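Take a look at this one chain, the form predicted alone, written out in structure tokens.
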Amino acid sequence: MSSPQATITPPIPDHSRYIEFAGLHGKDVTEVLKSLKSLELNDQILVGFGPGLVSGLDKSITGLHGFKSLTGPGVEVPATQGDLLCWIRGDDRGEIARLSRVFIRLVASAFRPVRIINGFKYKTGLDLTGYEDGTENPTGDAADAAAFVSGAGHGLDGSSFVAVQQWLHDMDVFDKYSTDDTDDMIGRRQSDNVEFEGSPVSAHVKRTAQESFTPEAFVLRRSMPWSNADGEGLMFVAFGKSFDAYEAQMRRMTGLEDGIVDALFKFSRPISGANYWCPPVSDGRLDLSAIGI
């Protein structure tokens, strides 16, 4: 029996790395999957697959789709697509690094990687901006039945879908704001991380208030900030069944449902924006008969 990947469910790690790859033009994938697939895996290491390499195994999986792009009143969400892409999660920096050079030369000679992002927990898993990230994360069997695909059968049960952003954060600027403005931006203190009455519709928890979609809009989340030379920010990355609830908060926040844009983009953005399907696991391997591998 298939069962979700082991990486997904727990909380955020101290050290991680993102890594995106793209297909190379007229390669074969299909020993490279063969060689994921015999890939023993653990609680560090989760696989996606990106629809345009499900497409190009003459397959397909209900409800991949590629990232979509939105422009909302004065904002953008850009879509950076890629065909695989690996997390690493783990407490050794080193131990990260080595796994990636593995996962890499693993995967090399069909996929080179365009993007990588190593994130980090801040304090007790806060944004650089000091706030809680994540707060109303489900959990239990909330989280499985939010983040997991059930009833659809062998090789699907057990799998997610995964929506990947890396959001820049202008630190300048969001310093020259007071803490009753961020408090606001936010809607929740930064003091105690409580919800208040009274925040701008603009807040970001009023935008993507999970039980006020239509259906509801549950995901489990499991961002974390990232910083380098060319900047620092939030790894926004969402597991859902479906891309469905993810979708629906995103275009909340771009405005395209009311007009009203997410308050976030005062002071970040997103930069890159991707979508994969990941496979579940049997007996610790990936399950890959979905896609007839």
Second form
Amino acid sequence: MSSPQATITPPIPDHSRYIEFAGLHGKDVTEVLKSLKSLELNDQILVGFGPGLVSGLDKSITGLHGFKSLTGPGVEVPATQGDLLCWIRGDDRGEIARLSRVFIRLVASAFRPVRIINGFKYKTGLDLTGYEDGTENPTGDAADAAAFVSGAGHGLDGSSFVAVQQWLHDMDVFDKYSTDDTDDMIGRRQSDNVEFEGSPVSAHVKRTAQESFTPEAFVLRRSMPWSNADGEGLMFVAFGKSFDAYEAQMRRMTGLEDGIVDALFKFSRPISGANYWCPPVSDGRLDLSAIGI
Ligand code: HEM
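Having seen the form predicted alone, can you show the form predicted in complex with ligand HEM?
Then the entire complex follows, led off by the chain already shown.
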């Protein structure tokens, strides 16, 4: 019996590391995938496969496609599609570093890391702007319905599609705004996290209000702040039973639906974007039957 990877449902941990890999040209990935299949993931390691990796095996997963770059009025959403994703979560940064080494060595004959971002929990789960992130995430059965494939058969049921997008904040710009202005940009009050009446149509929670789409566009977000020598921002991560909900939200945020760009773009912009399929697990190990491994 297959089930979702155990890293997806729990709330964000204190620390995590997102590692995205590119396939090495001409290398046979089959042996690597077999060794990945024997890796115990526990509740610490998430694995996702990019569309190129799956099509390179002459297989297909319905709904898996490359990240779509978008251009809206004055804004760009870039695609930086990778082949393999590993998200390591935990409360001990040393343990995350150790597991990263284990994983990178395991796949080294066919993949090289191209993006490594350390995420961390800020206070109770705030974005670096001080706004609570994740409030309107579905929970329980609603989270399962939003995030996991069901009714598609063995090897697919319990799998999930994840969009991973690194956002770079300009906190010098953000910090020049008054709290009233930034409350308007988000559509919630920073002081008490209440979604207030009368925020502008560009407010982020109005752009992304999950019930306002047809069909409704629910995702399970597991985003975490990041900060390093290159800057700071949010590693936005959304799990879905397909990419449809995420893509509908991103199009509206970018102004492609009605010309109105999400106010988040006043102080932040995406600098990466990639889609991955996260296979289900059996007995704590990846079930790769859907791709013939
Ligand atoms: C700079 C990047 C982002 C920041 C700082 C950010 C922050 C926030 C905050 C503070 C909230 C309100 C609390 C909550 O419900 O979580 C929120 C809600 C939400 N965000 Fe974002 N977000 C970002 C990017 C995105 C992107 C790229 C998407 C999807 C394409 C997205 C989708 C959502 C959704 C679906 C909600 C809940 C809306 C609702 O149903 O009320 N966010 N975000």
